[in-house]
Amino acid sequence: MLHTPSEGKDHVSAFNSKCMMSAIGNTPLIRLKSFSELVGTNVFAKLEYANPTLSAKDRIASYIVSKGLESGKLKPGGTLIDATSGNTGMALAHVSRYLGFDCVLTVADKASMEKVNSLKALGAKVVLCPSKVEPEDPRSYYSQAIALSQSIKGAFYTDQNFNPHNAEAHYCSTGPEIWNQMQGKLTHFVATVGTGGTISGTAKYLVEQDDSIQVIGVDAHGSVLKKYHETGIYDISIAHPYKMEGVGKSIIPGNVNFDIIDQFVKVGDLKSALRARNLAKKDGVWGGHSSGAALEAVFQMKDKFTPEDNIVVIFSDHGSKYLSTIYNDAWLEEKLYTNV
């Protein structure tokens, strides 16, 4: 194991070359034929579910851990801790297994059982927390993660909501990949907003190459982000429970660069779920709930696009993580049709 900063840097090098970093990124970007025809323009999906743990979060987990090792803040025998809707946790659990760290994750109780069981399968300790509480409540998954990071010796709080390395990971990888894959010919970039790292880091790179690119953030009904973007007011009174995981927030994450986002579009649980299911049946592209949310936002904006536009949408994770939820007819009917 590591004992000195110099050994830590050597370990980072080995980690980057032999483990997840070498398998992360360079994900496919494809044109969505049926959906493009539906909205009358060109819509491309960046398939982040091609990463090792089937989500975009592999990028940030590996990057944040690498930076922690380089700085010496993450030490031998340490414990990785974060609050997660599941995907970041899975990526952190994967990294921790390779490096021999413990991993403790606080997870909101609305997370799908596929995600929870996957976290446990990778050796993480999962602390389930109520989702129907305010962020400051000591029972919330935000508060629980902070408390654990303060009580566990050797804890390294990855803090995906406020750690700037989250957005930096996407600036260094996702943005350049999209620009190269599209040969610079994109007009719009669309991504759901949770921690804000994906949209902020990726968009920063893209807009630096071409400042005419429109950046569209996708928010959930029940989240506070859209109103904050439009008014600068953090209004917790508008927050209410919803089913989507990893979309929207009841806090204002430090990683959301509101200045780079041109507009937010709000989407609901049901239409986002149906949008993902429909694409899987028509095109065989199997995205998660947030992928459907991003497509639903594009659909709502369809009258604003021209046939010549090129819209890139982030597909954050894979549909197999939602077999017990949005791809389960009984769950969909019980949970969503009764609360559209």
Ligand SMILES: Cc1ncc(COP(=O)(O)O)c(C=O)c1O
Contents of the next structure:
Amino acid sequence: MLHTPSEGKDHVSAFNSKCMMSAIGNTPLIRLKSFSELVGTNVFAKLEYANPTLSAKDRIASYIVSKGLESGKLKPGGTLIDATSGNTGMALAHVSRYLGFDCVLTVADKASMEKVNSLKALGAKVVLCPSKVEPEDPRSYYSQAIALSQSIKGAFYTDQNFNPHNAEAHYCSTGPEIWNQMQGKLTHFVATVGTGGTISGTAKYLVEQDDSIQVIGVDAHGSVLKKYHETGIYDISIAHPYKMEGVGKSIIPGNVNFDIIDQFVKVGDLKSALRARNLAKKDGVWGGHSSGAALEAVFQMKDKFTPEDNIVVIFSDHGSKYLSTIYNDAWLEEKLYTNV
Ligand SMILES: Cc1ncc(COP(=O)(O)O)c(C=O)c1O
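In place of the form predicted alone, output the structure of the form predicted in complex with the named molecule.
Okay, now the whole complex, with that chain kicking things off.
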């Protein structure tokens, strides 16, 4: 499903690229035993942490790069640039190593230490930017990415927020995989929303197969998305800093297809962290903070489900990326104390 770029490559690197691309996608989908019992219905997790850099973003990085090469906008030897909370950066850095590109990433300074170090380990140049500034501020990680893509020769701005190939990657891969793994028997699809690529692309495919599937977006307290969905108003005054990475936004990304989302549920840092921790302890399924956020949203809605429902939840990334935050007892104790 994912494209394998080979333009300008010799046989060995083309072979390596092909091997790497084949490791992306076809992730497992499992039933969450203890959590299904807790909420009285059937909850399945699509384990996107089984991708090479432990997140769903491997799908979009390889797809966007292959489309960039196809269009000629990305040339051999070019530089990949994006604003990323870490996972897309890691996936882009990984792809750039195989295909011989440079990679420059602007990262909000709330990103975990593990993520920043992983980007550097994969050879990316990391530009840390303040997270407590508005998106239009020239210091924000969005503004910095745009400025760099205008000043670096051969730059290719992958633009995960507005590049339609982000959602398309999920339409071509995540959607069909879930449909086949569930043999068409799902009633609800739940995903945390950041750029919107995962929910919009996957849900588009699923709803095309069965338009009775309910699509639930998960937003963070401190993000503008839920209010925008319900009122059409972009209200930056409700935005405030929070810890969860990748979930929610202070902008309206072009990749969020608001029409396909039936409803948004808002969740907070602490309850999402506790959900992820509980699941890891009980079932050994080790999701990241946003995986806990998606479970917390299902928990909030539990009275709306019947025992026959089949709910598929995206586990966007792996818990090992959060050893200094949600899987760190000291971090959790501070959160419990401040109760945010
Ligand atoms: C950990 C994590 N969860 C969820 C998301 C949201 O996915 P999407 O950007 O496809 O909406 C992201 C995106 O950066 C993420 O990094």
